[in-house]
Structures are given as C-alpha cells and as structure tokens.
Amino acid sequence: MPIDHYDIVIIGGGPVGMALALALNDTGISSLLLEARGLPEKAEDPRPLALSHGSHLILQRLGVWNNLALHTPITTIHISNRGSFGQTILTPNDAGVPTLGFVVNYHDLFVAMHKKLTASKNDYLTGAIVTQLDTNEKFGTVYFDYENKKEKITAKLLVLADGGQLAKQVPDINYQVYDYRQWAVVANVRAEKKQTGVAYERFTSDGPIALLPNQEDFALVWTVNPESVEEITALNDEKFLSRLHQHFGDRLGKFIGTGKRSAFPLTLKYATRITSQRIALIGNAAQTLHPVAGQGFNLGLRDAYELAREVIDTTNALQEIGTDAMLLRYQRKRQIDSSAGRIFTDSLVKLFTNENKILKQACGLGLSILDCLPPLKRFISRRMIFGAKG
C-alpha cells in the first residue's frame, strides 16, 4: 500500500476514472485509483467509442492521444429514417471545428490511458475490489480485498467511476430506471464500399442502426429487438451480413465481412443526484445512455474532467476539498450537460423507433428541415460535440 490518506479515491479505473487521475496528475492533489479487474488480455473488442472533438481535445489535455495508435476521423454524418424520405448531412464546416470526431477501439483507448498512467507513476492498484464505503462530515474510508488482504484507506472526496454498483450503498443516491427493450448488436463489418470518413446513423421501427468508420472498414451498433437478438447473433457470417443489408440497405453496397459479434441490453439509468457527503458520481456511476448519436462515453469524460477543474479551482483557493459546498458547485455544473444529454439521447430512440406512419413522416421532415437550417444545425452540432455549453 501506497500511503494510508489521500486528497481523492477514484473508485473505478475504466477510461472515465483513468481521466480524472490524469486529470490531477503533477497538481500537488493526492490521489489513488482503484480497479477491480486486473490489466485486460489483448483480445479482440469488437466495441467501438465514438469521440466527439470535444473529447479529443481532453484527451490531448491529457497527453493520451498521442498513445492511440488507432483513431478513424468522422468528417460527415448521414442521418436518415428509414420508411420515409428526409435526411441530414452534419459536417465540420456546420460546427465550426476540424473534424467532428473519432472513432477509436475501446480496448486500444484503455490501453493507451493505462500507458499515460503508469508512465505518470499515479498511485493505482489494480485487483482492488471494494467492499464498503462509509462516509462522515471530515472524509471517506474505503474497505477493500487486495493480494488476500482485508485494506481500509482513508480520503476528502470518495470517487465513483464503477458503473453504479457501489452507488447503492450510499441512501440518499437513487437511480431511476428505463428498459428500452432493445439490445445493440456491435461488430466491425466490411462492405463493397471503403468508409470515407462518413459515420451513417438510420432509424428504424427496431431502433437505430450506426456505421461509424474504423480504419478501411466500419464499425456497426445495430438495435434489435429482444425476440431477435439471439437469433442474430447465432447467424453464420454470410446469414448475418445478408441479413444487415436487408436492413440498413444498399448505400454502402453489400456487407461482404464481419469481425466478432457481441451483444448487450440497452438501458438508460440515472441517479437523481450526482454527489453525497464525500462523495462525487463520474460515467456510468452517474448516468448510462442509450448509444444513439454517441454521447454517453463522452458525457462521462467530461464529468471527470469538469470535476477535475472544481477540484483544482479548490484547492487553487485554499479551501478543502470534498466539502458539501464544493460538491454542490460540481453538482450545479454537471447538471445542466447530463440532463441535456439524457433527454436528448431518450428523444431520439422515442420519436424515431416507432410504427405510426403520421409520426416516421414528421420525424423525416424535420430531418429535412434540420439540413436547411444552418443556425439550428450549428447549434445542435456544438452541443453533440461540447455538451450543453455548445
């Protein structure tokens, strides 16, 4: 063990919780990372994230990306409903920036954070498994299982990067709940066409289909319906990419490969509030998005990097860290940004993933709309890329 106190205990050591102790790397603020898991094998991870610019400068900011060996620029998005006419072209001149974002392997993102993180020597255990947390009004104690040991350690501010589960401890954080009754289906697939840097998202009554680029290739997350998931993806490959032609359709061409194929529910779950005595809710602990238009990865990489900032701007002014009213401005400053990204992301599956011929007709003609109106499209753009702030 390290030390027996630190300023902050990052609970959870995934992209999200790796950010914010980059994030507090050479400040002078003390601070361990804890993960459960041990250093992940070098496997095939079919799971793409999709950057937004916004991301990509944070990542910078972190000296990691010059680590990513691997990131596929998105220059176009093509949205479209399938069954009705209408479709939006988003591109970096609508926004205003470079490039409106990158696709990366989640797998090859972890390991080039973990790299950074190591090379920065943080304080970071790996094989930590948290078993309780206990707060009072001066700091938080983690009791946690490491190398057959029973360790306990104490902080200012308790951080939960985890994905909820260690949330459930604390009374007064609650979550609410919606099951779309959808699963994603992820896989990196081949057409007859090469990718050229267009990121196409298609409604349809199942739910949204993505192709976002990946190198030559493309990187698929195909909703389907729960009655259908097995059957998908117990398909041969040859049954599989007829079968995803059929339904995205012929822009591309046909599919004429595909990588590993996994699956997963698709829930949205939120806590009410973000923050407890001691503690801060970060990613996944604080909020799960459906995957449509890709926010929620980058919704929670600027949840660590914001709090990154009240933390610094904190201790900048000499005051303590982890204190209700430190907690309370981050709170403030998240709250805006997370409820914008729910509600969006919710909007889109819940308007566009529908059977009424009235409604699939006015969702395509506000498509149609959206591309003639430069205004609106700036400002929903820099929002999808920047967050609420735009």
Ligand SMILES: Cc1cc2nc3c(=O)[nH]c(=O)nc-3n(C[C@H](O)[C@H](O)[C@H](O)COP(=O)(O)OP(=O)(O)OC[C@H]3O[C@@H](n4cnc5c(N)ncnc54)[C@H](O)[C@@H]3O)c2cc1C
Given for the second form:
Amino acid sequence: MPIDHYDIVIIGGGPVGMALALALNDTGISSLLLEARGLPEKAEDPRPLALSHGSHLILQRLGVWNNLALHTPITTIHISNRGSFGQTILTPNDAGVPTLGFVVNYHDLFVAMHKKLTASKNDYLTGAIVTQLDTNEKFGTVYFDYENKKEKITAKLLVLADGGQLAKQVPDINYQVYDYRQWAVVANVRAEKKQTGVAYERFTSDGPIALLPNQEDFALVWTVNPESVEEITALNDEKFLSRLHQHFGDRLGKFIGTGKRSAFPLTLKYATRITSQRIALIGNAAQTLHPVAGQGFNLGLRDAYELAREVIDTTNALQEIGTDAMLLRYQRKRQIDSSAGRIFTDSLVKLFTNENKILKQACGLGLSILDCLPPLKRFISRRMIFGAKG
Ligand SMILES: Cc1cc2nc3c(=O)[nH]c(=O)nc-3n(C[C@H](O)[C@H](O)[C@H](O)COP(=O)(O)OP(=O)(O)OC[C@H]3O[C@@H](n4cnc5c(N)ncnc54)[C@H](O)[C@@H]3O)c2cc1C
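If the structure you just shared is the form predicted on its own, then what does the corresponding form predicted in complex with the ligand look like?
Time for the whole complex; same chain goes first.
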C-alpha cells in the first residue's frame, strides 16, 4: 500500500470517481482511488454516453478529451412523439453554444480516463474491492480486498462513487427507488439514410427511443417493457432491424446493420441525503436516472467537479477537509442541480410514456409550442447542457 492515511479515498473508479481523482491531481491533496474491476473489455459496457458541451469542457480541463479514441459531435437534436404531430428541433444556436455535445462510448471514456490517471501522480488501485466502511468524527476507514489480502486505509473524507451499493452500510443514508418497469436495449445500428450529427429522441408508449450519432452509424438506446426485452434481444439481426424500423418510423429509411445487443434495467434511485459523517456521495451513488435526455453521467460529472472545488477551496482556506460544515456546503451546492435533473428526466418518462390519446396530443402540442418559443428553448437547452445554473 502506498501510504495508510489520505486526505480522500474515492471508492469506485467508474467515470465519475475517476473524474474526481483527476480533478484533485496536482492540488497537494492526497487521494487514493479504489476500483473493483481491472480494465474492462469493450463488450462489458457498450452503452453510449451523450456528453453535453458542459461535460466536454470539464473533460478538456481534466486533460482527458485528447485521449478519447472516438467522439461524434451532436449538431442537432430532433425530439418527436410517436402517435402525435408535435416535434422540436434543438441546434447549438438555440443554446448559444458551439456544439450541443458529443457521443462517446462508456468503454472508450473509461480507457481515456484510466490512461490519464495511470500517467498522473494519483494513487490508483484496480482490482480493489471495498467491503466495509467505518467512520468517526475525525476520519473514515475503508476495508478492502486487494491481491488476495485484506487491506485497511483511513482518510479525512470517503467519497462513494460505486454506483450506490456501499451506502447501504451508512445508517443515515437512504434511497428512494422507483422501478420504471422498462429496459434499455443498446446496440450500434446502421441506417439506409446517412446522416452525421443528428440525435433523435422519440417518445413512444413503451418509453423513449434514442438514436445518437456514432460516426456514420447510430448508437441506439431503445426502451422496451420487461416482457419483451428477452424476445427483442434474441431476435436475429434481420428481424431486430425490421422491428426497430416499425417502432422508430421511416425518418432514416430502413435499418441495414446492427452490432451486438445488450440490455440494462431502468430504475430511478436517489439518496435522500448525499452526505454523512466523513462521507460524500457522487455520480450514480447519489442519483441513478433514466437515460432519457442523457443526463446521468453529465450530472455525476458536475457532482465530482463541485466536490473537488469544495475540497480545494476548503484546503486553500486552511480548514479541514471532510467536516460536517464542508459536507453541508457540498450538499447545498448540489441540491438544485440534482433535483432538477431527476425531476426533468422522471417527468419526461412519465408524461410521454402513456396510451392516453388526449395526453399524447397535449405532449405533442407542448413540443410544437417549445419549437416556436426560442427563449424557452434556450432556457431548457442550456439547463440540459450546463445543469440547473444554465
Ligand atoms: C443504457 C444507458 C445509457 C446511458 N446514456 C447516458 C447518456 O447518454 N448520457 C449520460 O450522461 N448518462 C447516460 N447514462 C448514465 C451513465 O451511464 C451513468 O450516469 C454513469 O455511468 C455513472 O457513472 P459512475 O461512475 O457514477 O457509476 P458507474 O459507471 O456505475 O461506476 C461505478 C464504479 O464503481 C465500481 N465499484 C462498485 N462497487 C465497488 C466496490 N465495492 N469497490 C470498488 N469499486 C466498486 C464499479 O466497478 C464501477 O467501475 C446511461 C445509462 C444507461 C444504463
């Protein structure tokens, strides 16, 4: 073990935990990142991530952007509602930004961040599985398995970036959970009509379907109900593509190619408080959202960035890291952004996933009205891109 006491131990080296470790690099604050996995295979996590322009700027500042193997700019977002007339089109002009964002693959982002971390001075262990946490007024203790040994480390602050399993051990952190009874089927697909830069978000009564630009192809995130997920993922390519065409419509012509399919269950899960004695939660450990409108990672990245700023400011003010006062400031800073992201995505899913004809027409009308009101478009798109502060 490099040392046995740190300022901060980050548990979970997914993209959000890694972002926090990178943001603390070269600040004089000692940190250790513990990640259970080694470098995952691409097939293990094929989900696409739509990164907002705001996240792009953060990843540039963290020095990760240039390590990314592939990224496709989003120049237009086309939003429609199946079974009603309305639609909205968002462009960078509407939001006053050079580009709406980029589509990357989770695995590619993971690899880019991993490379940057291994090249930096950060202490970073992969294959380290945290099993237990303990805290007292002065510090936290982390117990973990590493290279067939039981290890123990202490820190002024423990950051949970593990997706939310370990917080169950913390008595005053509770989760609200809502099962959408939906799954996301993910695959790379090719359409007859070539287009670059256009992202489609189409609402249907089974849930939203997104086609995100992925070089010349599309990264599909197709929400299906639990009864059909096995059947849809098991269809042969031809039947799968034809079913997708039926469901999405003819806007891109027929679908003519597909990669491997994977499926993810969709749940809303959020912690009613994101701090406890010597503990802070970030990313999916703080809130796991529906992938509609691609908000989850973008929000998690802002958690990491804001926490890093809070820790750096606290150190610069010669105050102690991880105290109740510091954690309260972090919790307050994240409250509005986190609630807004959750309420926005949850309302989109619940409002638009319905069979009610009147509500469907009302949602379609809402999209048309949005399309005609540039100030409202600007308000919404800037909040999707930069969070609650817009
Ligand atoms: C289908 C789908 C599509 C999505 N699309 C988008 C999108 O377009 N845009 C967007 O912003 N978001 C999107 N999201 C959400 C996004 O994937 C998550 O918000 C993001 O992955 C959260 O990152 P994280 O680092 O907090 O958690 P995770 O990615 O879950 O990483 C947690 C890490 O902690 C590690 N870990 C767990 N337990 C332990 C332990 N005991 N000890 C040590 N390490 C541990 C894990 O190995 C893992 O590496 C999507 C999600 C899905 C399911």
